[in-house]
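For reference, the chain that follows is the form predicted on its own, supplied as structure tokens.
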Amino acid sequence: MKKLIETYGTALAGLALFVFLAIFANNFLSTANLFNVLKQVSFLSILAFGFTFALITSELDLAFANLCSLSAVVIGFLISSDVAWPVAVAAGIATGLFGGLLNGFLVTVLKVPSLISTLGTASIANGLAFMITGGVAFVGRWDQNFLYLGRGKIGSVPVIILFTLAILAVVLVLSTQTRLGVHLQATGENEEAARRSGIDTRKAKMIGLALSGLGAGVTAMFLVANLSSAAPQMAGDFMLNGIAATLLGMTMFTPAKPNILGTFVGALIIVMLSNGLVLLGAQYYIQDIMLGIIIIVSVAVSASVLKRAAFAL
């Protein structure tokens, strides 16, 4: 029973939350609301997947939300400048990936702790986003084929949900069923032992942080397509939520270890809780209080992992 609770307790609590909201929150089970919840989970989980990969290698990426905003601004700027949307999307995703690689270079080559290096790149990304936009969002009637990525539906199902499920399957297999995934996990659990066994731990950390940047770029594409706009801080609200989803995920399935499936369920719980509080008429600040409690409790379970990720040299 103890093992069952440690492994699945948080997921079962999420199920209990769903049942509670289904009973007491008006319209929670409506089709429109459930699809809205899943859309918000899609944006959050894709962004959090990247953060999870960085944390798997025992590195802390605090720049992913800012890189997402910068990538979105790049996409919006290029589309507003009449650049073909596939080129703009490629440039935006490349921006996120480059930011992740820069973080990897700072951590693995210059030996700057990830807590410090990613805070620095976050500030740079934020400044560049404001420089490109001048503080004003890019808004326009953009190509419908591009907007379909964020707004389109197949039947009644938003395509963003289907994209997210496909991405979930890919990153889940990558993290658990491939040689690369094993190397990433081994590096995060014991870098010295991994190095002695022949794993290129510097490369693993570089890839983990690069995947975090890539997740930011991909999320930016969907955000811009959904909102038909790009602003310099459009992903700012995802910062704490993304971290909370990952930390909450570390309390289930493989306790005290970052894992993709846990991150997805964590994102689902956080979005569901936020949505339910709104439907129940709770004050807006209650969401922040609950988010803070989730982060504190999750960190209490995974403190050693986070300490190593934040301050390792």
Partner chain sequence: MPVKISTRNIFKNYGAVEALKGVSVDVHEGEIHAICGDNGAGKSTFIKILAGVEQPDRGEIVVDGKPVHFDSPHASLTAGIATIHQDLAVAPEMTIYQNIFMGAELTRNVLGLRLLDKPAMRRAAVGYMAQLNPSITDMNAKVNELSGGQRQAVAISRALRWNADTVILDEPTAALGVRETEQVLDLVRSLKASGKTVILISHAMQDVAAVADRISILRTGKNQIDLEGGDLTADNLSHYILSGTGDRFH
Given for the second form:
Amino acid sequence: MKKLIETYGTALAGLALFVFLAIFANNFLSTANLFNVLKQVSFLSILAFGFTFALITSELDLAFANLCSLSAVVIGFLISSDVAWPVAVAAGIATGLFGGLLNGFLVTVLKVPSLISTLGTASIANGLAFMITGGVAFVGRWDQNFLYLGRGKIGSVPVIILFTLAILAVVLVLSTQTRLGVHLQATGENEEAARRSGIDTRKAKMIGLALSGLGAGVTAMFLVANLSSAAPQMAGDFMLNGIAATLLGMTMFTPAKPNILGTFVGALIIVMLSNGLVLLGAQYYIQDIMLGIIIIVSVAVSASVLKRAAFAL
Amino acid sequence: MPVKISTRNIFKNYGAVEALKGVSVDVHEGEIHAICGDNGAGKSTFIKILAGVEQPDRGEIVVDGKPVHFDSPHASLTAGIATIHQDLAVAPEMTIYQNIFMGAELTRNVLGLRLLDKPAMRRAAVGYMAQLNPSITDMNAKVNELSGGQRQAVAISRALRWNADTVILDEPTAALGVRETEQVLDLVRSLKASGKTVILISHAMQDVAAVADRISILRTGKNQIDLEGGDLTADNLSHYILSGTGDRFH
Amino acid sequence: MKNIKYALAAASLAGAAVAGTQAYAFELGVVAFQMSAETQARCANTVGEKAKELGWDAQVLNSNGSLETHASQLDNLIQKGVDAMILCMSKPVQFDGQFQAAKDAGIPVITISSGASPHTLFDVTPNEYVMAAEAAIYTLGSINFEGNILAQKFESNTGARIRGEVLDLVLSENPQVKLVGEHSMARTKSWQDDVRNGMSALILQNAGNFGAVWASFDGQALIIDDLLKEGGMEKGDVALVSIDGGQEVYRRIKDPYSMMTATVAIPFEDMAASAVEMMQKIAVDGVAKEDLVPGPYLFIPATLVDKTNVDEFIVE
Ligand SMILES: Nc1ncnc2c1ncn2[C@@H]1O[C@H](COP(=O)(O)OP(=O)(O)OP(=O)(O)O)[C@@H](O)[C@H]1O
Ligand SMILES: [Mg+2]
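Structure of the form predicted in complex with the partner chain, please, following the form predicted on its own?
To see the whole picture, the full complex is given below, headed by that same chain.
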């Protein structure tokens, strides 16, 4: 029983929230709103998957949101310079990936603790984003095929939801059903044990942080396509939300461990909450207060991994 | 028997601490080679160098007649040497089977993808554990729920899993009861019977006397004495370690 | 520990319930893009207050300056099915999709200082060019159209850039006034430091050699005022002119130790009130939009504030 609550408690709370909103929040259950919620979950969860991979290897990536903004700006810059959109998208995703690899290099080769090094790359990414844009957003009525990624629908289903489900399936399999997945986990759980078992733990940490950057790049693509614009602080709000989704995820399924499914459900809960609060007529500050509570409570419930990552200084 | 592993003048400093000051040992193929010595004599350091966990400052390692450089544990493992370290190095938050198969997971083909074969790993894990501690059957249990001796069984199983030519055990019986100790010694004998080379570190002289074909005694980072097993008793061995001389008994 | 999870669930439900639903009233969604900017907070809060005076159910949201959050909030309000929306400092091109969706859902939208969109009723805004011209001419007038001035610009914001360009235009028609130093602010989180560094260098270089300082918005002017004070200047030594308005600026215009001379006050409260009033007429009373505001903009006049009229603006 205790184990059951430990494993599924938060998910059940999420279900309770769903039922509560279904009853009390007007229009919550309308098809349009449910797709609206899932669409918002898409951006948050893809970004948070990356952060989750880094955290699985016991490294904090505090740069993912800024890397996402930078990737977005790169895409926006290239598209508004009349570069073909697939090329722009590839360059944007490569930017995120490169940022992640840079974090990996700093952490594994130069041995700068991730808390510090990713804070540094976050600042660099922010600076570059402002440098490229001069602070002004790239805005335009861009190629419809590109915008389709963010705005397109098949029937009434936004295509981005389908992309997200596909990505969820891939990262879920990667993290739980492949050798690489367990190697990342073993590295995060006990780096020395993993190393002595023949696992290349430096490579594992490198991959964890690189996946975080990749997630930022892919999210950037969807964000830019959705808003048909790119601004230097585009993904600023995702920093806290992404971390919150991951931490909330650590309170379920495999308690006290970052895990992909947990992160997805965590993102779902956070987005449902913010959507529900609007539908219920709550004022803006309620949302910030709730997010703060979620973060503090999740950390209290599953602190050990975070402490290991944050305080391995 | 030919020499399986030979070390020549291994030196290793930890800062100002001279842990090894010229260790030269020949381990013969198919034998059980014990390494003894006081606390701090440098036994674990020597083992870590053979396992690729630490790199020597100086000296040479030769495996099957070829000089090798183990720059990582992975290099040592792929050269056919599996090691159970004194501190076990298990991941307490992971399950028994995950620990046993760490770094050498079993996979199967699913639609062209190489995915983990968890049932096979669980089944095989039960087999490994049964040789040491048949009472443990739930391979999904986390290692931090196990006793010290049970953890040791997990660490040994992991080394067995590598199916290496040479198995190194650094104080494998330290935390074990009488029955479990006997099981480990049986295991060591069966490793030998299957043609493997075993390096055994132990403070338990009766164990060493019972199984060792050859014994090296380390003292302050050097190998002082090399002996042939067979007719040695635990008391003899203790005397060598204490006196530090190779003189035969009066 | 596990109980905490229940506490969490309970807290979320309670929090939501507190803000819960009421009997039917006209529902107005209000979204400010970045409420940590004082002007936007004034704008959004005034809209909220005016709406409540009408007995409306006004819900104020803050997008924290994030494009994606803003889009989500607009989507959420549309799904909620609000009766109308008033948006402060939104962005028509970026949120074209959302505006279109609101229009399709029959939700009237009025924006404030956002720019025009084919999917909204109109944008309530001061005329940036008129304000800029007033500030520029006042600055030159303060030195009798002769002598040197310094300027603190900001290129990466459309409004602030227009102000700078109008200043340049006014200067080009008045060759007796020389712009001896100008600094353009970088748009970073530490813009205050940037202004401080750039301006203090200019003030040192041109010490005693300028009669007025022009700043593209009041936040910059306040920092420059401090620098001038630190440099030992007194009221009357140089004129300091800017644009935006706000209680702190008014206080300094009155303060005998501050260099702050004049500002052009954007009447955010008036803009907010007009937006609500217009929404009332259009969405409730059914007046045709064209009869009230013929084009895409509703211009609200801004007022130049200096020592002669500052008392009218100070709220005790
Ligand atoms: N990582 C390290 N850093 C510094 N000194 C070390 C380190 N590891 C071992 N030493 C030192 O090296 C010497 C040899 O240690 P080692 O662990 O090899 O001894 P041992 O023979 O295995 O002892 P025991 O029987 O207690 O296990 C000791 O003086 C020890 O303090
Ligand atoms: Mg030892």
